[in-house]
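Given next, in structure tokens, is a single chain: the form predicted alone.
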Amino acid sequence: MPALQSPPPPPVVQVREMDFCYGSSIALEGINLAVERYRITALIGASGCGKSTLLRCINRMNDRVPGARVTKGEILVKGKNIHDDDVDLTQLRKQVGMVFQKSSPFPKTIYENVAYGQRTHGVKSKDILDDAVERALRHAALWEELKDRLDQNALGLSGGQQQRLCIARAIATRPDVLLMDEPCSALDPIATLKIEELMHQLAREFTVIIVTHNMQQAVRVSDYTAFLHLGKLVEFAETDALFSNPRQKLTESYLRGTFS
């Protein structure tokens, strides 16, 4: 008899039939998405299509916007509905880290930037903090560059270093999921290449979801791609398949540049 195969692990993030509104305006409608562990998933689409809104739904960052709310459906992270009454937002955002479009280091030392998340969650031991800072900086390919400068102000770093520092800060608490909202849009080509190389390394330990307006970047870095249009998920597939043989005419039109 053939050996029984283990069932595939459940998705880390599941979005089920989700509608999301800003006030009376529908921003996302009927979204279904399943994100696999240790993979990079790219969200693409024209400006205003809802890709950043969808990304921010996953750690409830949109809660900060008055009138913004999920009106239908659910979002699960590791099987848990993130809108359940017993969900602690601080713990959720520890579990689902985020890196923003514009690098935003705190006006503190490099060390304190990376240690911030651990301190927020009550860690006081210097040994634990030291280990967390070094581990995160190594993951962000910054340790060798910065290990002798940890007491310097993070605002003195280059733009690319600042963005990698923000990645280190986001992963220092060991999240399950790392959200990245156009993390390279403000960087030069060399710094962009470093971030893209870093994404592949991060995906060995974290599940990464990235919003990008750069289709070539999606091809280079992602395993799966979701194409959104006017708040709806048009197509979701393995990146190679979506770009080489899209199933939907709208996807094909967007990829060819004939989209209007």
Contents of the next structure:
Amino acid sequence: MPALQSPPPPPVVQVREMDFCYGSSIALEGINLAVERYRITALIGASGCGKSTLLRCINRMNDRVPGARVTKGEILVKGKNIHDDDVDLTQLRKQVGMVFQKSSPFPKTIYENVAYGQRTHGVKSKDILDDAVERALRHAALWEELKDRLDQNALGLSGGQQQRLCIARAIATRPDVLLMDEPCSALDPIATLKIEELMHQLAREFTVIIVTHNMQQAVRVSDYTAFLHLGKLVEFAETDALFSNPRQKLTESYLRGTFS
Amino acid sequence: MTPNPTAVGNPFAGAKNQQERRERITRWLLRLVTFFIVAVTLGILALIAIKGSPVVFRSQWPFVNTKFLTELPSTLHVIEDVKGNKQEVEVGHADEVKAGLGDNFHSETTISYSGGGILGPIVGTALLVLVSISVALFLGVSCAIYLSEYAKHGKFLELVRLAILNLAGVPSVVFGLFGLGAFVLTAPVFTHMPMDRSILIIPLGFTTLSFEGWDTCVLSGGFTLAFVILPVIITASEQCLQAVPQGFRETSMALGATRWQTIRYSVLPFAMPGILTSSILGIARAAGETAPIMFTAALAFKDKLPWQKALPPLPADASIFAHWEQSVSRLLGVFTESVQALPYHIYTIAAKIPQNEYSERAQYGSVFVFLVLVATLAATSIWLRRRLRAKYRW
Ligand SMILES: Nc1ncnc2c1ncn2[C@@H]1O[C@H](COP(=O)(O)OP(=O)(O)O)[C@@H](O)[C@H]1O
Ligand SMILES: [Mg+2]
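To test you: the structure above is the form predicted alone. What is the structure of the form predicted together with its partner chain?
Then the entire complex follows, led off by the chain already shown.
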């Protein structure tokens, strides 16, 4: 890869002037966001401000919601407008993985959980699957813990392990972008810490966009932070800059916890 | 007794005794009604068990009356000699016994359907249940998948639900008449239309799929019964599908699975135990219905099992393929035969023949066996549900 150093690589996810509606109510308005490759970008903001909605736009999970649609602007992933007619949703979602707030492993074996994505994309070879499962579990720092119990039901794992298993499952298809919607909100502090450590590892190979309601977490893990308020993107900057030196009044009062 | 607050310093004095009495009476009334219902149910069960079990069980090895369970129903002959000794004889041996008695012969009574056993009805009911549950599961689960996973919420869906609900309220005799009209009378006409090739004949390689040979038969009855239990299966299946967490669908789709893949691999497998469990209750219902099969499948009496149909004998030098073909057509032929069925058999011997001690014996025996079969199914269903509920908890 010759062009890694300079000039700055093109953003892997780019949202341009996007408006988004649930039926007739506007959820997002005029969003502009450029996500750099191999970086962790955090989305913060009060509950209901549209963080999840924005995240779910990027892999078009909102298509499932009746009446939900992008009404203006566009979203580009790897330079391609994801709403183009020739975009195959299954391919998009294979390359833009997602981890949900409530970890929900399927009540299948650990192995089957991790192999799920590959299987749905038609991989049948046992060798390739074994390989993918091992690699994903190693990435999620689960391999050492679980390698002897791959054929056990995933529901027998602890909450933190389940969430890391979900991460492994999402990265087993080797996506470029990993979307995480409050991945730690249901976990205890120690499990949270483990996932935060994991995220730094993940950022070496994936571009991570994480929604969090925990500002400390954003500081700890992210390179960039976007602050949303009532469906608008108020400020987007490097995390250090945004937290130490917010440019917008709104951001400042949110960070200080003095919302009016 | 009027309360007097100033009397002895009891501020809570009231019509306590009277209220308590009223409470007690109410409670006892409700309790009595409940006990009465339980007593009636137990009474019926006990009567059937007491009168039926002697017919089915024996005090010596093998402890069950194998004859009753493995023979076809037949006419019972009871021959009485001059001394008043009665002797029960099967059809074939009546003349023999009469000749043996010679001058001692006094009288002979014949009781239809009450001799032999009830294998015919058991086999017939099993076949009907097999066909109906297969058809109902296929149609019902497909429909439930559509309603739960694909259909858009709205007026149309409500209408469909209403229609299904109404289907559940249709009297079963109406289903019987529907089956008679659709499967017994109309369907074969279509396949026999004087056309080069009817569209309703689907070639399957070694044989063809058509309404050919449908008449009063297992297929007609099974399909009719399928429609009777369809509402139950659809409703239960839809509930089971809805019980699978939405998160499974989201996760699966987010991993790039198509909608069908999602249903196939992360919804259906987790709904299936529940669907199968509730369909066992559908089986019990299908096994018990009489009206839908009266015109479509069941005969009051039949002296052959469905696979004992006479087929033209093969020539001595017939190839192995011809033998194989005949076996296949014999097997498939089972479904185009009319059969006896337990509920209809019970109806026949209870209401269609003169009653006496012998017919009563056959009745209680049949009812007992029937009840045991249905109770076993229901128990299996409950047991399965317990087990699966423990296994699939998310
Ligand atoms: N499926 C939906 N249908 C209609 N409105 C929704 C739906 N999901 C979210 N919303 C609305 O969109 C807004 C943003 O929600 P969301 O993105 O979930 O916020 P956040 O994740 O920041 O808490 C909220 O006002 C919410 O009520
Ligand atoms: Mg959210």
